[in-house]
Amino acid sequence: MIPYIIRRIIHLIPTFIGATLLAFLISQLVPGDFFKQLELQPNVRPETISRMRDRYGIDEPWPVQYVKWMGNLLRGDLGDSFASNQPVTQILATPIKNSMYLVVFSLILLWLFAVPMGVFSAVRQYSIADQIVSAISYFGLAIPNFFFAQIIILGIFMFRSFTREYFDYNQLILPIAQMTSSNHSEMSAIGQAWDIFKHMLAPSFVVATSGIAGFTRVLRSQMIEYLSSDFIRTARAKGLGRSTVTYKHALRPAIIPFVAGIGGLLPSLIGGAGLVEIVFAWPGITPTYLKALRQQDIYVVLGLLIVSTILLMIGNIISDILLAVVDPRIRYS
């Protein structure tokens, strides 16, 4: 297995070269930049532009550019913003805090929801219980994140106008918009975790139920495959319970092509929660990238791409290697 990890790492090298220079290329073919926009301030001295263009070599080829910017992302500097003249890891470290927040939370969500409802689904294959859990995964499919999100504001407004004359503290209940109350710094340690958790809540089922309905469809078609296949039926002639069957002996391969897809996870929790993220108001990475590409500031667009390529890197590793943990079959020399 260590032989294996340290091949696909040297592997992984040429991958990360390419990938940084390609972005780095498609910035480059962007027309105009962050300086072309301070031109049509006029508060803005030439002078000023052009000392921040040679801070930034921004008039220098772009093979040039590429070289020191390479230089810089291994010494783990991503540069520097050119709108706020900050670094940009200090720029990305809290709206990517923020965003891990709410993705790790929905995807805690989707596997405490998919799961149960996969099983659940396949063992009573064409009942009516099936058909249910059928009908809301389809609708999970079908509606767009960021317009149940606002059906979801909708749904609490209405809430808390019908109980208003009943409950006193329904305002407490289910916030819909920012990551923390007006008060939150006047809490305690316990009654911060506790306020982000109900500012979470909302924003995150959202962006989970797309993810809990294709997973739910997927496992159970796996699940009903399974449960009909020759190994299962020795199992239950053999005498072992519905239960171990079911779990044990089915549910273990059925989710290995879900186990493949946890490369593709680590990236996801800095991607953010997209347009869910600026419905709620959510302090999260997806406002930065836009306010980014609005401005053009290319360093913390480039930042968040690197970063991105770095987990999925690391993503495909660890897939690998709990394929192997979960698929007996499965061997690395």
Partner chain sequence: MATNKTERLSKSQRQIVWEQFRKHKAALIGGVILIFMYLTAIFAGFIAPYGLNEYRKFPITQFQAPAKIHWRNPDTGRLTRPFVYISKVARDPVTRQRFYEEDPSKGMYPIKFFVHREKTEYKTLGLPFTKSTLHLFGVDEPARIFLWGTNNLGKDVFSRVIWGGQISLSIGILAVWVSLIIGLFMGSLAGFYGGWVDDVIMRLVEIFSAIPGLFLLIVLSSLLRDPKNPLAQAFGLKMTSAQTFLMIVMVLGLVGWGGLARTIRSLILSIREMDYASAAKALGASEARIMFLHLLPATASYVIVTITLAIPGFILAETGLSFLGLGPSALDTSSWGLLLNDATARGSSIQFVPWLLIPGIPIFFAVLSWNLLGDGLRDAFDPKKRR
Second form
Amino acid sequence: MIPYIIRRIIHLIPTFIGATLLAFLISQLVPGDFFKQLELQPNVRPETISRMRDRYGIDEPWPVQYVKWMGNLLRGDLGDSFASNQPVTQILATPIKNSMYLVVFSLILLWLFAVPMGVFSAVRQYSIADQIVSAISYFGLAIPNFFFAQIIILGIFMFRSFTREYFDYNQLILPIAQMTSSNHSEMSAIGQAWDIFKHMLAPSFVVATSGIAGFTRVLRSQMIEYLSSDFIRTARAKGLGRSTVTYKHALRPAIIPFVAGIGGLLPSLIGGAGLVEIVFAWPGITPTYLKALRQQDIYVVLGLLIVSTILLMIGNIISDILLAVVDPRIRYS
Amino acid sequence: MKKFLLVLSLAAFLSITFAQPFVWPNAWSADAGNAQMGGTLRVSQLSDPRTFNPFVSAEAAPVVLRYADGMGASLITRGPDSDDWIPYAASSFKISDDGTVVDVVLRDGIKWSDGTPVTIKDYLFRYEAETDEEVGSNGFDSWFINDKPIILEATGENSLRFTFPEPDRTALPIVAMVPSPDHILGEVYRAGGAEALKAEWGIESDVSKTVWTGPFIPTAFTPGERAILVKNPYFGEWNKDEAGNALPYLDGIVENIVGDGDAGLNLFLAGELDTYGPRNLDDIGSINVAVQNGDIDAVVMENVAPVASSQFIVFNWNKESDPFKQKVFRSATFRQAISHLVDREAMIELIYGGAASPMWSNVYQVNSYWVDNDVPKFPFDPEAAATKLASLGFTEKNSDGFLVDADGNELGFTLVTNSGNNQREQILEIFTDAAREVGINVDAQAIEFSLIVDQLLSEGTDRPFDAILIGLSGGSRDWPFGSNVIPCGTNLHMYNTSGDCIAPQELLMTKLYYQGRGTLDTPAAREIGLKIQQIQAQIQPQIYTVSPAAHYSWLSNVGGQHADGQVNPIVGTREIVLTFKK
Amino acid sequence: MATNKTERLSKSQRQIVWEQFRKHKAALIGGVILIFMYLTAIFAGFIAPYGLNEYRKFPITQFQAPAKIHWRNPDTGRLTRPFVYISKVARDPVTRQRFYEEDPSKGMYPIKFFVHREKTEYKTLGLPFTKSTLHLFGVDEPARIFLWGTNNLGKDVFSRVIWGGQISLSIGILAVWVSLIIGLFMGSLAGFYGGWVDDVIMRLVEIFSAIPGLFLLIVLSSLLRDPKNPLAQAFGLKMTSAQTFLMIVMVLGLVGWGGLARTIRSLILSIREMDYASAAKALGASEARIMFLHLLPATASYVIVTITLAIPGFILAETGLSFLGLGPSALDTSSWGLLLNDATARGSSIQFVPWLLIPGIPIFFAVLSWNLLGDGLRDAFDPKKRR
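Requested next: the structure of the form predicted in complex with its partner chain (the form predicted on its own having been shown above).
Up next: the whole complex, starting with the chain shown before.
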């Protein structure tokens, strides 16, 4: 197992170099120039700007810049942000952590909803219930998630009118923006966790809905395939109970690809949570990325691309390991 | 021995009585009598502060620092009711007759938030660090008039002298400088120089260890979420209200960071924010509905005054490679015709729902003292535009329906604005429709702001754009003409950056600009300002469009706003020091 | 009985698939909806009563609610030709929004079908000989009919949705072609030649998929919207709205080709070993011939399903880009993403103008229908799923 993992990692090196090069090239092409924007501000002196240009080596040819930047990257240094004058690693730590909260929680929600839905519609194939489940999952698939997020916010506001009228409760049932309340710092540790949890509910629900459709549909067809296969028929013939057959013999193999997919899902969900983060003013990766892009804060843009790339690669390795663990058919040497 | 002691204690007593606090006039607040102590004000801002070091920030001062640093012990200040400067951290100040020397005596009893007394050393240190090119502070330029330095020096134990190289209306605000802690940052600067100073008080540092003179000081900061400020305990020792209460009234301020304006509005509608600046009539409507439903209890001030910014179309006079366009763009008649095609009334009604006003001169409407309302105007009138264009030789239309001159040159240009600003894109659209109607082939595009910056700041005799729709904000109450806008050769003299004046009026405006700046007598300066506006309106180097109105809103339990008529985009809605929670 | 059986046996693959597909009700419905939508988009000029960017400054029509269509003559109380009234504008003191009241005193304006409207000349599919001013319906000026209300400048939302379909419905199809062409080319090269070609191409796929799609999309489209971008300079483009649109298609396609290439490669790898490919090789067929005549067609059913399921993803991606202001230019085009952005940009004040949410409905149905169609096709092609 360990040699296999090491081989996998070595395998990733060329990909990593290629991806960083691509990211670097793209970031070089981003239109505009951070320092040009500074020139618009009457109180910034041209000397200051040219000094900053020198410091960041902006005017050197890009291969030189790339090699320098790559050298720093290997030492764990992603460069400094032009806009805020501090290390990129420092700027990115918090948004990545915040996005992770959201993504992990939506993954949990996704599994919580999608697995029962998939199993249910596989067992009751072509029934009305199956069609309702499909309809719900298609809904999540077909609605742009930033749009759904805004509708949820509107809904929460409308629910306030309802609770005020009937229960004399003039508060929103769920927070509609940010990650914490204004008085977060005065709360106890448990209170703080609860506060974040409450803020997380609405956005992670939205993120989860967009994944439910795909998940449910694939799980359903996998289950159907297994349920109609020979070994299940044998199991049934042996007199095993219906639920044992469904859950033990069919669900287990059907779910393997999903377990394996978790690794890959992490970074992709960060991208997926993106627009939702903006609507809910969640202090995560996407707002940071967009802001950096608008400001031409190139090293922050680059840092985010690289961090996501690394996450994706780690995710892929985790997937492979998980697959090896859960799937008895796969053996690595 | 005893007698000696007695004298000593008497002297101490005397110095205490001399430490007169600054008394905040009741006139600066609409309901001063109802003030209560305590409470936290929850406000929002769009983005994170980038540093807590007042010398580092490459942009304007971070918003959090406004309360801690900018509103601290500035030597002089002015209230919402008058443009006159009054002593604040200074107990008195005196301007020499020729306006080039200002003598200031520091008030006693001012302290840093760690309890250390504020002395003139702190002001001298701020001056020294800001004028150090190595530090690269954004305050640097304000210490120079036409590249000649303003000198600050001590003239006694607690008195300072500002010496200006020449009289200048715009220079007095430099006297409103705030101190920086000589006993902390000054030590660092002397020990480690500019680099060490710049490394202090970054965003990652422990903000509770920073010291300030302002009414509120930061104690905690979570990037992307909020900054928490609490009352500076020493501020109240030298700041009292008329009843003698120590100020500020509030215990603290929470600055919520909301990435986008909608999230801010949502928080306000949810009752999570105490103040909010409605962006347009839609926001006002949402707030009104929430108030009517009983969701929140809020005060709404609609359509208070035009905002302190401008929006205009500017043509590029430096197009050597395209002599036809260059000739057209340099023609004042052409630009007057363009002004005739700006349907300001439609823009006001369609884009701003009526909450905006037309702009005819380069002074913001809100600077009412300086605005010349009798400038030449070229209001929406397509026929007048067609006549003016015909006088330039554009009488025939080609097969596409666009005007051509006798040589067959088609009249047309590319007009760009920054994407992401819906309202500006609509101004572009309404203008373009009208221009195409009379036969000008306008190719309208919305592009990234940074690209527009590139185009505007390009220099020389052949620049890469035709026309840009853009806005400017900023400028001073004392001389509302941009030092980097009006004179030829400055970087925001957008229509012509060749370095030389092209039109004779350009040269005249440049002269008048400097003449007015050096005129200390305000009515005389105003006369010069009116002349500048007359010239600019006549030749239309910038074709001004409309300026939207500012709106304000806050929850009803927030008190201490300015009296009616004193709220405007320049002085804002309230003095934070006099703000209280009911 | 016997004849029946032979008939069944002699059915072509296509017939079997069609038979299976027909049983899939949802997919059929999806297909019908799509045909309807694409026809509406093609004949947008005829169906939309107003031009894409047509609005009137005065009297103002901004944010007018969907038109009330009357069926009864108010004087006689009898059924009559459907008609509308002229509206007059007022402002609500609380919401600060304009609202419109019908003004019966100005008379009734019956809805007329197949009317000519000189102001809004259009061409179908850009063909010059189709120039026409004929519209499906309309009312006489100065009345206007806004079936789905108007937007912030007073443009007819219905017309804009119909026109916007041209962009939104074609963006998916065009983008899928871009990624299909790249994906097929790369995938078949890799699968057929193997060796270092395979290595390089698969590494390239991995590199592209290593950068999160959304981020790649955002940075590429902000890059390509720059009038001075390298591509535009190479081809001397001025970045008009049509060219921006094509750039966005390119970006979407570029971001999406990797997965397709990977699957085609593995399909070709497995098919290559099958008997008929070996047979062709033994018969001396050239490599290119084998690839284009034997291997690629074998992937057709898979490719059809994949592109059907990829199109809705591109449609959604366009709405996302529009939400970020990186989509097609709002100045002289309309797309469903842009229209939806009109609504989402209003935040909570959407409560005053809820009809701006209408463009969400065609997005929803287009994405849904493509998915249903794709699922149906997949089931129909898949022998295991036959029923």
